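Starting off, we have a lone chain in the form predicted on its own, written out as structure tokens.
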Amino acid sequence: MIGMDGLTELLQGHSDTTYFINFWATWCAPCVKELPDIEELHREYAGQPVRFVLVSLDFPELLNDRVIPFVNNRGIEIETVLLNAPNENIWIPMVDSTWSGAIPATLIHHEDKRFFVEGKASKMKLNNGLKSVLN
């Protein structure tokens, strides 16, 4: 579980790493449909300086009963955290000023390069976004 400090760290990143951050929830059907594509990208970029993180927006009290079993039952190997930052009016604009808060949403960033997409995105769109940030 991460709070505002942990989210801020993910959003600031480190200069030697590209961050692929997907905001999702177990109850969000488009989010769940998007996960296999993200997992494929995670495998394809293994060994490269890309850190994939799934940020669950489920309620914190569902961490042990819903989120962890969901991740384990599907064999998700991507780093998964649950965001415990109740004031979305503060953290949503930190992710992207155009984000309405709808999920899924993906932010890919490295230093001053950014790619953001709101809503379910195809593997091709996510891969193109990742390539644009890596280049």
The other form holds:
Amino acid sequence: MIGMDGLTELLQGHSDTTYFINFWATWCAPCVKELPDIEELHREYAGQPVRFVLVSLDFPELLNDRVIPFVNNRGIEIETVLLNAPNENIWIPMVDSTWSGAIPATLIHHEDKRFFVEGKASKMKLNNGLKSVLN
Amino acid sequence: MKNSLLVLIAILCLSSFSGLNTTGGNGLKIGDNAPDFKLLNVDGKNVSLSDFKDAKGFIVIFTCNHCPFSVANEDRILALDAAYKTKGYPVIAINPNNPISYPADNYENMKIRAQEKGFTFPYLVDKGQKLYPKYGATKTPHVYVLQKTSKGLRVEYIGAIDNSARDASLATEHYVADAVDALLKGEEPPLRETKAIGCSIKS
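For comparison with the form predicted on its own, would you give the structure of this protein in the form predicted together with its partner chain?
Full complex below, order starting with the chain above.
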């Protein structure tokens, strides 16, 4: 479980790492459909300086009953956190000024390079975004 | 020199405004006139905004059955209708999702949900999903506060109900209530556009 501080840290990032941050929820069908592609990318970029993080926007009270079992049952190896922070009107624009707040949404960033997409994206689109930020 | 500088400033202003647009490229913006519609309600009758002769405006909310963020806001939507219908700003709920890809959002299930929760407001089907792109709604719930004027239904506020979609008890700012309260006093809403997490509208 992370709050505003944890999110800020993910958004600030680190100079030696590219961040691949996907906002999702266990009950969000397009998000769950997108997961296998993100898991493949996670495997394909193993060994490269990319930190993948799945940021769940599930209801915080369902962390133990729903989110953790979902991650365990699916054998998700990507780092997963639940963002528990109200004041969405503050943190949504921090992620990206064009984000309406709908999930799924993905932000890839490294220093001043950014790629952002709202809605379910194809593996190719995510991969191209990742390449554009890495290069 | 001065003129070209002004042009540059104008361009910068325009581009920063488009960057702030929360509704995508083609939706309604603050100050635009919102289109009326004729959509089927859960009671089997068609509803248009022009039916509400005595209304001063409307709280139009794109919402649905299946999205947990929408469900988490149902009591708040009921409370808005209770507070503002009698003051001239009724809630009009519209389900924009494709009922074929999401059977939970089909007409029969809308009727069931409206009855279970005792909806006091119209809950309309965006048949053919033609209305939500005109408004520029991207997610559920997504609110548009409209004000009746001599020139049409002016968009006064776009965005979130409050600043905590998942847990109403943590909300410290109540944007829609604040916007309507301001309009009732003849003032501008303190915030015109806000963002909340929501479910993407299912096409």
